[in-house]
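Take a look at this single chain, the form predicted alone, given in structure tokens.
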Amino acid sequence: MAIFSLWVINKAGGLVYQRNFADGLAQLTSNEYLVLAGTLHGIHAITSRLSPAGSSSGAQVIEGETFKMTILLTATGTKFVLLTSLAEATADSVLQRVYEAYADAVMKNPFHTPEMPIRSEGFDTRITSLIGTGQP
């Protein structure tokens, strides 16, 4: 069980926070992370319209052969994405605690501009205490 990475995507599909927690992930450039976040935003929008049972909030879990992406969509349209191992069972609760940390450390910060990259030492500290540093 492992947590590989955390992304925060704003309501326009822009990546505003990205942090890796495990070695072995492909080293991507900032531009590549931005493209991935925008692509995930588009996929999420499409999946919200595909539901045969009426309205849907979109994809909540996307699984690959070796990892899974768990997505938490907030009421404001911000998406919190956790990349984990397939066996990770606590992704939903971790994302909820990350969202609480975001609300406390970022949204209550009078110097933070909404929808812009998150540059908050308080948020980084809370994420480190929730998930760890990713270093052995």
Given for the second form:
Amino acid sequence: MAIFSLWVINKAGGLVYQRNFADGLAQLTSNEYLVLAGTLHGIHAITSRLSPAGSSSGAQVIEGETFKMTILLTATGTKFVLLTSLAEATADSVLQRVYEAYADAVMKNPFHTPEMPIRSEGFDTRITSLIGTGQP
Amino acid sequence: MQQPHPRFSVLSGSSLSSAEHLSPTASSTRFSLPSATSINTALGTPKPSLRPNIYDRNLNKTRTSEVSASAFAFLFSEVVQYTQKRVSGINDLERRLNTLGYRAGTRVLELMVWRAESSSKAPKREIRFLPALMSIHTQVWRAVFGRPADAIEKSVENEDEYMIIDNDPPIERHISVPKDMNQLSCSSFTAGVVEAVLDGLGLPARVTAHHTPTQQFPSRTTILIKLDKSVLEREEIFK
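Write the structure block of the form predicted in complex with its partner chain for the protein whose form predicted alone appears above.
Now the full complex is given, and it begins with the chain already shown.
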């Protein structure tokens, strides 16, 4: 029951925010995170075309053996990705609250340029109070 | 008055001569409202508009109404971004926000005093400085932000300095100033409001906002009021 990491990907596929919480995943360099985020963006776009029943929004949960990746796609094309352990049940609600924190601390901040890496202290503080260490 | 009051122009001093092109008589077509008849000429004579004019509305009608904080946050964020592209440094940015706050402050004072005193038999006005400061701390903050400010302090070093402290200024709630600009306080807008209220009450002062965070309140802001000499002299005479 742990939250490992949070990624925020802009509408072009670039990683704008990445933060680790509980231990459990391999530590990668920032370049590797950028590459993975771009790959995920591409895969998400492909999965939105694969639905047999008409239009779909793309992959929402990707499960592996040791972790689970929950993706929230917003109406503006921004993706919030939460990497958690398999047992974590609160991923969707956490992502909703992360989206709210993003709308407040990032979008209303005049010193943030949209689609650029997020460097707002207010957002960091709110994510810390929301997720903390990642362990309950 | 030989030149326009510096507070009423955001143009720099060197361009005052070009201010005349903004007067309504010079370009009346730009400032005239579109006439309602132009929209439905195809239907013949239009009916007169039934909606009441906003200027005829009772001033007490919106006394307790609220504005969406998010709407204001987006507007203020755009104000700061717009200003930042046109200034040369932090001081200039604070000065411009101060000027914008001044324009809002003159209207705040008029409306607040009207709403408080117009219904009473003996309307009164603050003429001494300390009661005026108390009324700013409670009434102005309540009229603008919905709650009184957190503290008033008097400076021990200087006779003419007073401070109003707000632990969590609502206009700055979503703003995160980058590390290299951390002397900037966007509450310069609030300082402009306070300065206009003081000017309107006949107590000229220079008002600035300073970011003074503490452990408990990371966005604590101090509004510093530096009174004009004339106010101190007048207060002495009253004693």
